[in-house]
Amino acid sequence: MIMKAVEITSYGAPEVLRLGERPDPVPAAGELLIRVAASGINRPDVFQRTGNYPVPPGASDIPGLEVAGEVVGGDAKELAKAGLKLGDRVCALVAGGGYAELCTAPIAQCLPYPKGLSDVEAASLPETFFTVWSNVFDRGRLQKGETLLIQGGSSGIGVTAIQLAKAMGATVIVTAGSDDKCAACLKLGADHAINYKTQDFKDEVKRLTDGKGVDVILDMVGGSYVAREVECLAEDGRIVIIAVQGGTKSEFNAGLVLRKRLTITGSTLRPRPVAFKAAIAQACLKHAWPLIENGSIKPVIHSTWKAVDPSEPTGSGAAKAHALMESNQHIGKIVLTWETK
């Protein structure tokens, strides 16, 4: 059987994303098969398209790290062990293959939709929630009563981090690139928003914290930001780097790291083993899913695009969705939708 999929035909601009055909994937042991209703779009997909994010060994070369849809395949006994069956609707974190009509996923990385959510909303959850939980709460050890600085508060990661951190009792400061984005972050619950194009976040953080500094920084920039972040951390503060959009080289005052007992850490989620991601999935199910179901946290969807769109030269809306992400004009998540059979 043949399915439709959005392929990276060569490394380059968004137009290299074109609708193609691939053989239907077959779930291996410990996996299930999802008929995809919606696929989340994430910054790593853009990096993969431009040749800057290698596909992990054994993963599909089709982009896409999160999907939502109907379980249509998998070993019945393995599904039953996870409390699942054919016909259930799940969202899943995957190592690749998400921009397709069908996608395999490790059963341990699949979660039921939070009650009341649509396919599009469910597809917007796995990559950002897994990433935020793993980095802000596991690596960053954010605690109730502490202060978190989020670099890029209006991104998919940012809107998730704002809401989760607030729900866990933290004070949240964000940076964003426009007054409108800052206003959107405040509306989501951020305590303070800094327009990094008109204000120096280091000076603003010191002012807002009466010189104490913040306890945790979620950094998606790297580069020259790290030096200023070291200066605006409180004693025993932690920086967690999850992307390096500003470059891989950083110079900072190592003496401050010593004197303030700082931790600078980071991670990438995609190449980690299934067991590691399974633990994050269970933490999200326990801590985050109830907050979504009771309305404390809401998915933030900026726009949806048709994965199969004959009106587009590429056959898909994926190219325009990627162009939007690269423009940085969005607030929240961008999602591809598939016509389900």
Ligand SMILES: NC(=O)c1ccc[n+]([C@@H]2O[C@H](COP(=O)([O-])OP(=O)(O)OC[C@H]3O[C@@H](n4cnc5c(N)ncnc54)[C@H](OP(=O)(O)O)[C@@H]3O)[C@@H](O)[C@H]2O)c1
Given for the second form:
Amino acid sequence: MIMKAVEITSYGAPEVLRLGERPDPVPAAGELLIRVAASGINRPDVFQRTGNYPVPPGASDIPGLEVAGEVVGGDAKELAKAGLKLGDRVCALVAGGGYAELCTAPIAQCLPYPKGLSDVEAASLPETFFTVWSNVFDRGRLQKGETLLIQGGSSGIGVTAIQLAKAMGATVIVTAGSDDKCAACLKLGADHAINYKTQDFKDEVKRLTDGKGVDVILDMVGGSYVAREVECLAEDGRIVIIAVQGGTKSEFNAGLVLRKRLTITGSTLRPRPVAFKAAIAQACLKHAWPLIENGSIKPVIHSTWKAVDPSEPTGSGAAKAHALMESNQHIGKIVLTWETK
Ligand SMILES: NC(=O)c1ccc[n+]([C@@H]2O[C@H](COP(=O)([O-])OP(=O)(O)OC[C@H]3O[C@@H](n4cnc5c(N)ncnc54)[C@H](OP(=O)(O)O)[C@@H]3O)[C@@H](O)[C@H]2O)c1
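Next up, can you give the form predicted together with the named molecule of this protein, since the form predicted on its own came first?
Below is the entire complex, every chain and molecule, led by the chain shown above.
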């Protein structure tokens, strides 16, 4: 059987994303098959499209790292063991293949929708919640009462990090590139927002923390930011680098690392093994899903785009969705829709 999928036809501008046809994927042992209702769009998809984020071995070359929809295939016994059956709706973190009508996913990386969420909202969760949990709470060891600085507070990652960290009892400072974005972050619960285009975040952090500095920094910029981050970390502070949008090279005062006993770490989720992601899935289910269900944390959907759109020259709204993400005009998540409920 043949399904529709949004393919990267060559590396380049958003228009290289085109609606095409692919054979239906077949779930392997330990996987299930999802009829995709909605596919979350993430910045790593943009990097993949431009040829800057290679597909991990064994993963689909179709972009898309998160989906939500109906379980339509998989071994009945394996599904039952996970408390699932055909017809259930799940959201899943996948290593690729999300921009398609059908997508396979490791069962251990699938979670039920938090009660009350739509397909679009559910599709917006896995990539940012798994990434934030793994990096802010596991690697960064953010504790109740500590202060977190989030670089890029209005990003998909940022809006999740703000809400999760606040719900866990941390003080949150964010940076963003406009006053409107700063206002949106404050509305989501951030305690302070710094417009990094008009203010120096290092000076502002020092002012806001009475010179003490922050305990954890979630950094998606890298480059020259690291030097200033080392300066505005508190004693025993941790920097967790999840992207290097500002470049890979940094020159910083190593003396501060030892004097303040700092940790500089980082990670990338996509190539990690299923067992690692399964553990994060369970942590999200236990700690984050109840917060979504009781309304403490809300998905922030900026816009949705039709995966199949005959009015578009590419046959899909995906190109416009990527162009929007690259324009940095969005606040929160951008989602591609198939047949949603
Ligand atoms: N390591 C991992 O496992 C992992 C997983 C998922 C995502 N990521 C990374 O996390 C980042 C966010 O992903 P996303 O999907 O949420 O993307 P997104 O919504 O497109 O966000 C990108 C953000 O980067 C911010 N930014 C760019 N330059 C900045 C600077 N100099 N200072 C502060 N902020 C800056 C932008 O903020 P302004 O518009 O305000 O400038 C924008 O909000 C991406 O870089 C992505 O590659 C890493």
